[in-house]
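Next up: just one chain, as structure tokens, the form predicted on its own.
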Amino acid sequence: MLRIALQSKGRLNEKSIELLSEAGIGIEESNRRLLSKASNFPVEILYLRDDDIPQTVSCGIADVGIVGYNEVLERDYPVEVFQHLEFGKCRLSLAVPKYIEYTGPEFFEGKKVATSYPGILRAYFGRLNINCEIREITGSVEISPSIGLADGIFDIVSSGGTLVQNGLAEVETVMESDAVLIGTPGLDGEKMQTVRTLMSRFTSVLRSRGKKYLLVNVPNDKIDEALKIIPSMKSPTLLPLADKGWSAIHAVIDESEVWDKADRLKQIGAEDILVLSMEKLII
């Protein structure tokens, strides 16, 4: 049985459980338990703090885990990054009080920077040959400049609202992060096969998000024009209709493009445009 480490609470926990559910893996309610099992797939879930997941996976207590890529880099334990999961997106950035005239990374030479991610920050400044004092703290990093603890901060940024509330301005993005599936190096063949099945299901779920299934009837002499408007993920499906001179095109398109493509198809004489929701795209 494959053991998956997940964050015990918070948004990453919710998104991870949602992904597993969409991948057809039913998880028992944890009810504050450390372990829970899937009802229909050979996995069990181990609930941990996010910063404990890389080490737990590295030493094989859990076979795989879902955690922020920033935690993987910061903890620097030997793990394999199998897959980026496209949720939990954020960035790790440097910020300074907004009244400061910022001139570039050299601003931090000889300064004090507060962070919960000293490893990533130390590597960044090392690449730039910048010497500064890194003050590792936990909790509310963003208040450090206002209480005189630091000249700037290095922290996770999502919307940037917290920085604004504390009178800070984001000045350098050091890295982008999202949730990743990590694994213990050298998993045995049976467990690795389960991981591949899991990754295939995750890929199908992720590729179906933000997609719509489009069906449209077009005159045969307009097929080439229609195909230029709605290029599919591969080759669109083309079927003749009972009405001679007409064909139906089936294609998968981005949800954001539905209205634009529908308008353009109507302009070339297309009719009966049907847009359907997609639940899964199994590849």
Given for the second form:
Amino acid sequence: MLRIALQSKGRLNEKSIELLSEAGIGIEESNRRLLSKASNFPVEILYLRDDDIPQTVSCGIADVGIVGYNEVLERDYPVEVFQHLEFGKCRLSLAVPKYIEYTGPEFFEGKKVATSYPGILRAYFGRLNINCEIREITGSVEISPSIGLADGIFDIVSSGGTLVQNGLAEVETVMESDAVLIGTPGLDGEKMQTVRTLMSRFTSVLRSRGKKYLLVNVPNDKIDEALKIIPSMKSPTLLPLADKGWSAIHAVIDESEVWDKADRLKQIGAEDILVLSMEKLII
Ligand code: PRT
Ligand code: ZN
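What would the structure be for the form predicted in complex with phosphoribosyl ATP, rather than the form predicted on its own?
Expanding to the full complex; the earlier chain stays at the top.
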């Protein structure tokens, strides 16, 4: 039985459960206690605050966990980073009051910066040889400059709206983050096998996101042109139609390219273009 630590509430909770569910691991809503079993896969779920997940995984109380990469770097416990999961995307940036004429990181020499991520920031300034006083605070970092607590801040940025509302300008991006699957170093063979199955299911789920299944009928003398328009993941499927002289092409394409490819296919004489949602793409 593999024990997975998830954030109990907060930004990563829902998306973590959604990813597990799309990977075929069901957790009933009513079942979400501190520790609960999944219905159809050998895992149990431990719900924790995100701050506690790296340590819990590092010491083996949970075998794996899903947490922001920023927390993994900040806490700095020995854990394996198995997989980036492409949700909870954000960046950790330095920001200063917008009226400041910022010229570069040396601005921070001898200054004070407020943050909840002192470890990552200390390492950054260390790499640049900049002496800056780091003031660790746990919440509302963005108001620190306006109350005279610091000259700048180092915090998570997503849309940038919070910085703008507080009269701050983002000046340096120190790291990019997303949710990651982490694990206890040196998991035994059986647990590692379950982790591999889990990762391969996650990969399938992540790859099928944003993809569509395209079916299109093309005159046979236009197949080569059509195949140039629809490069597929491998070779697209080509099937002869009952109507001689025509074939059907099936392919998986990015959702963002659907309209462009459909327009170009119509221009070369393709007909009956069907675009379907893709349930799963198992690799
Ligand atoms: O209760 P618990 O301790 O478990 O949760 P928490 O309150 O410490 O964390 P939570 O749920 O806020 O965030 C969990 C993780 O989500 C973070 O560690 C990041 O990896 C990721 N994440 C992604 C974010 C954001 N986007 C985000 N926008 N975490 C926080 N924010 C906050 C940020 O702190 C700032 O106040 O949103 C604000 C900025 O957002 P914008 O859109 O205005 O730029
Ligand atoms: Zn937290």
